[in-house]
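Only one chain comes next, encoded as structure tokens, the form predicted on its own.
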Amino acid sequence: MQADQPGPVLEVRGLRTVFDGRGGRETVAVDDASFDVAPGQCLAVVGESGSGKSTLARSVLRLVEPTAGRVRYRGTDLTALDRRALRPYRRHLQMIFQDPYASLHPRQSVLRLVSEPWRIHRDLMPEDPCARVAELLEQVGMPPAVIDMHPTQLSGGQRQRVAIARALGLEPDVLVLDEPVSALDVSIQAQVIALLMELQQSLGLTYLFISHDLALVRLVASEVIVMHHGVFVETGTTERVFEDPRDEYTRSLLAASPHL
């Protein structure tokens, strides 16, 4: 991870996603979003299904184009740089995905997994893989006898340790996290959690946390923003946002959850 610098670690300014249709017809997934993240902070985005939040999340790392805006890394400008020049950044910044099920090749290893993208970023491969593989999954509370398994041989709980694993081997300072644990059995996603958080404070990451569970965006979150139909309707504090909601959407978001 980088040294701590003054500033943000992202500014997103005016960013917009506009996915082409059927019969000409524009979707605005993402419009005029602007936002920063600071060192160390997990700045959660809610909304409903639907709401462009993942969407957002992807434009922000170039996963999907933006159409439109500026989005910053350390002050450099992220979406001014084309795909050769992106490559050193992206290691800075790693994606989590929802569905362990899906982001893990399913007739690999899990030393091929975790070793992966060292096979792209080659100056950080360590001298020996497998010790370093072994460090990461012991970091993420895997047993070392896991490391000649396939994702098909493990929970789906032990799959997304596998992918946290897989993201911290490249020494990020930026985790986007899309809806990390939805995708769990309701036991494990607490103790799935609760590892995050405790890697963010050992490891001085930064979050991006997508989600609709704000029951869970309160726990973790600092700040937030809440997302509806591309829009941002409501920023601010979590205290803030959940105990003083400005915007109908975000009352109505609150008042159907039943769990704070």
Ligand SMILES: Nc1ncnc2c1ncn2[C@@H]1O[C@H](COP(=O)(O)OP(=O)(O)OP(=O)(O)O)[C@@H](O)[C@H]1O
Second form
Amino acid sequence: MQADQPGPVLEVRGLRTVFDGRGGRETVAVDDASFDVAPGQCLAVVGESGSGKSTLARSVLRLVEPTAGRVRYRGTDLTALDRRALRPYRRHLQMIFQDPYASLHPRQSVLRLVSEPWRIHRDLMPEDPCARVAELLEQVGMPPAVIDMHPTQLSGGQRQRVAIARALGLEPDVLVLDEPVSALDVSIQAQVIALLMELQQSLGLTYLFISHDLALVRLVASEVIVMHHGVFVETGTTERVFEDPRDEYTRSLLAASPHL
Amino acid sequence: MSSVPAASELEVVPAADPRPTGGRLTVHRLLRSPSALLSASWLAFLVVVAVALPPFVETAANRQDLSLRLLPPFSLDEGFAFVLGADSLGRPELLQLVMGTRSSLLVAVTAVAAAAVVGMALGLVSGYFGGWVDEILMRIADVMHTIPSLLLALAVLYVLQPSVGNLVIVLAVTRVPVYLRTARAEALALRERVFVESSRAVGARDWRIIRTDLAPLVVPTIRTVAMLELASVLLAAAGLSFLGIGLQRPDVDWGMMVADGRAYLASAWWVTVLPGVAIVLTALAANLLSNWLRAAEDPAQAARFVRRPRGGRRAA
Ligand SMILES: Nc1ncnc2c1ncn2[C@@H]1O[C@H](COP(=O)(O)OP(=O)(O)OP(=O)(O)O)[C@@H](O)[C@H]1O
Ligand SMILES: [Mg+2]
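Having seen the form predicted on its own, could you give me the form predicted in complex with the ligand?
Next comes the full complex, and the chain you just saw is listed first.
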């Protein structure tokens, strides 16, 4: 990882994503989003349901094609690459999805799930894939015995750990976490968050952390973007945004969140 | 936080079998359904006959002996080969049936398998990519749907040389749309699933997603449809052979045997009825078994097969 390089890991400029609805009606899910993510930072994006957080994440990774704007990863303009040229870059930017019950293929074993990405990025294929998978599982706090299990045999928290192991196998630089714990039991949430924080520390990962849990964001993020109807209404350091919210919408969000 | 928080400490791994419709249970349930069991046994018997016997009986089956012309069945005077009588050229009916079993099954199974593989591949591509590929494939499927497949097969075989190969190809082509539609419908739903996006996020290209993500989830449905199709393809093949544009001698299948015996129906019923019975029984067995399989593999109906209410209705 090129963590020692100066400048932001991610530079997003004027990103806009529009969905064509039925009958010519368009949804502007993300409108003119611009932000930087510094190496090793945890940048949070908050906002109510439907505010465009997931679409922002997916647009940054080009899982949906943005309508306009630029995404630069360590100087490379990802939006300018064709699909073929983009593929080698995908390993650097990995995503953890909200629902671990939906994001893991139901017919694949844990071994297969974690090792599948190496079949795509052949240069990362370890000498002994089984051993490497076991190692990754250990890194996310899973016993090696789960290696032959299927997602259906695992709990939500365990599934999310497998998803994290799968992403880590690609030795990524940036993890985009789209509400990574909101589908989990409250007691499990804390464990998975603790794991993510610990991994960020030890691996020097950069996080784009999407959440609607303000208490959680305050705990983990250094900077916060507040999103409303696809627009950034407020951006700032976590402390500043929570202590001194300037936008009306941010204030109503904070007011609606009881345990802050 | 110094150590990695472990998942195993607080979460319990459910030990239950994740697939209640797995192979062992299906066999277990098969034993409880007499009609399905009977059907499966009949089909298994035919497969064994078709695979094991033909090399040994081929010459005897085609040996003509006009002195035994239309020999009545159920007599061992001429040896066991003639226990079901002889046809109009004095060939032993039993051995002809054995040879016919091989041809009939081979044609039907090959045609069904070919149609299933091609139809599934096209359907997955159609459903996954959408757009003009989908548009074109669905138009073709629609057109083929409006033409009766037997009529199409008839026309094509009339123009082409009637042969085993052409028969299989024609039967397969006319049945492709069935699988195409099934696979397309499933692919349309599956491509929106999050695990597909997850594959895309790790850099998988479309073909890999179709192969490793979609196909394994579509195969069970295709398999069930193929079982169901076996009966109708068997009947279609018999029909084409009956019309003389299917197999040609010295190959023989059940449809051809029925056709050959037609002229002697009044005097020698067995020459027509025995292969006819074979066709009907086999089509029926394939149908019963596929219906049972479909229900058995459907988790919503699975309970019916696990707990079988006997002797009156249970209190709900
Ligand atoms: N594939 C799509 N096609 C059309 N519209 C979409 C699509 N995905 C999202 N949208 C629309 O874009 C808007 C933003 O959705 P998005 O999923 O990004 O919100 P979100 O902030 O992630 O919400 P949540 O907290 O519920 O996950 C919504 O109005 C949604 O209906
Ligand atoms: Mg979302």
